[in-house]
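Take a look at this one chain, the form predicted alone, written out in structure tokens.
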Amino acid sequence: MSPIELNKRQDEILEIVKGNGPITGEQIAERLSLTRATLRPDLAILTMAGFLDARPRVGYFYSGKKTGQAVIDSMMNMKVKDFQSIPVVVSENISVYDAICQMFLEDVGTLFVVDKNAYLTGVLSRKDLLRTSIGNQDLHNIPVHIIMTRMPNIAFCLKTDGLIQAANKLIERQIDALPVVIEHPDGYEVIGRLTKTNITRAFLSLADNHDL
């Protein structure tokens, strides 16, 4: 038995999708002689409840799932590789001044520091650079490896990690970004970055896919 009571129109929508899926919202509305806007609340309820699944540019499928299980499944299947962005890396020998310039030019909040073999050795945050900037120190003469957070105190993720697992690391460590790495025998190669913005976009895409 369904955990929610569907109205007559919602039952009609389910029957249409069962027999004709995948089918777009516009096509469903046309069959019911209604507008897409009129159907939007019904489609949202059926999707959130797990009766329907939705795919962008494809349409609605009948899933038969209940209590939002379809949304939960989609969330659990999200991977870092699907939402990571391009990393901004700097050499461990550049100065704090150059790192500050690089951070502003790239418009990022975190820089990943690599050695001569391009392996991850440290992370620089806005706080690290701001803390060093206070006072009368010559920022041109301070290399970033002196102030960066070093391995093994760096949280990172793999491209195959689940997005929820990575999001938990961001929250637990109270940081803005994770380096996405490939593990090699001699170190970690940085291939991406995962930020709070990436996480937000991921869950917005989840809402779009399920017409929430």
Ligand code: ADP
Second form
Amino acid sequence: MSPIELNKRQDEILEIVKGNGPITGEQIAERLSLTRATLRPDLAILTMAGFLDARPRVGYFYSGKKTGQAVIDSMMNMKVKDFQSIPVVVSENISVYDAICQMFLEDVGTLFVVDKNAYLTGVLSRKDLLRTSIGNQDLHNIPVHIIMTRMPNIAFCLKTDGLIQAANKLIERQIDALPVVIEHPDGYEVIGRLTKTNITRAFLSLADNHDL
Ligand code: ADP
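Right, the form predicted alone is done; let's see the coordinates for the form predicted together with the named molecule.
Then the entire complex follows, led off by the chain already shown.
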């Protein structure tokens, strides 16, 4: 069976049936303050997809989908926006010294660099800054735009992207973080940060949600 994405109401129905089944369509509707007719399509989907079983005159009960399939479904439905962190951005002209301070202060491993329009122009990793630091140069006088990885070579993601797709980019490009962006006609606005830590959190939440 291919994984399907449940909407909020379908999730609510599942929770109600899990906790109270067998339960009739009318009773579910009552708990959600909706009419039975409104719920009919959702109940049909949940039954057809195998989440619920329906018995005439008894009602709906939770079919106890196999854990493996349920884990796969949850994993396929995880989105960047559910796990992303707040981005830390710096401007192109700050010094390498200040960028290092910023990294410590904000406790992050990757800084995103933006231009005066707040559009993404670069990325600074810990090793980018370390590399410059061991060169014995005056870190106060080197602007970060000299050493950053710059557009168009930056891997990024959108908040609506699947988490698996984003994790793939991190592994393929061998990097620690992706900026989460909104695409505008003239640039990319940075609205989030997706790191390997976020992926690890997602992995744990999966285990947690499925009592693994
Ligand atoms: P570190 O360099 O501290 O190991 P990364 O593995 O994240 O951290 O970075 C490796 C290199 O890739 C660095 O030069 C960095 O500028 C660059 N980089 C980091 N994130 C991205 C990204 N999202 N897109 C493109 N390049 C990136």
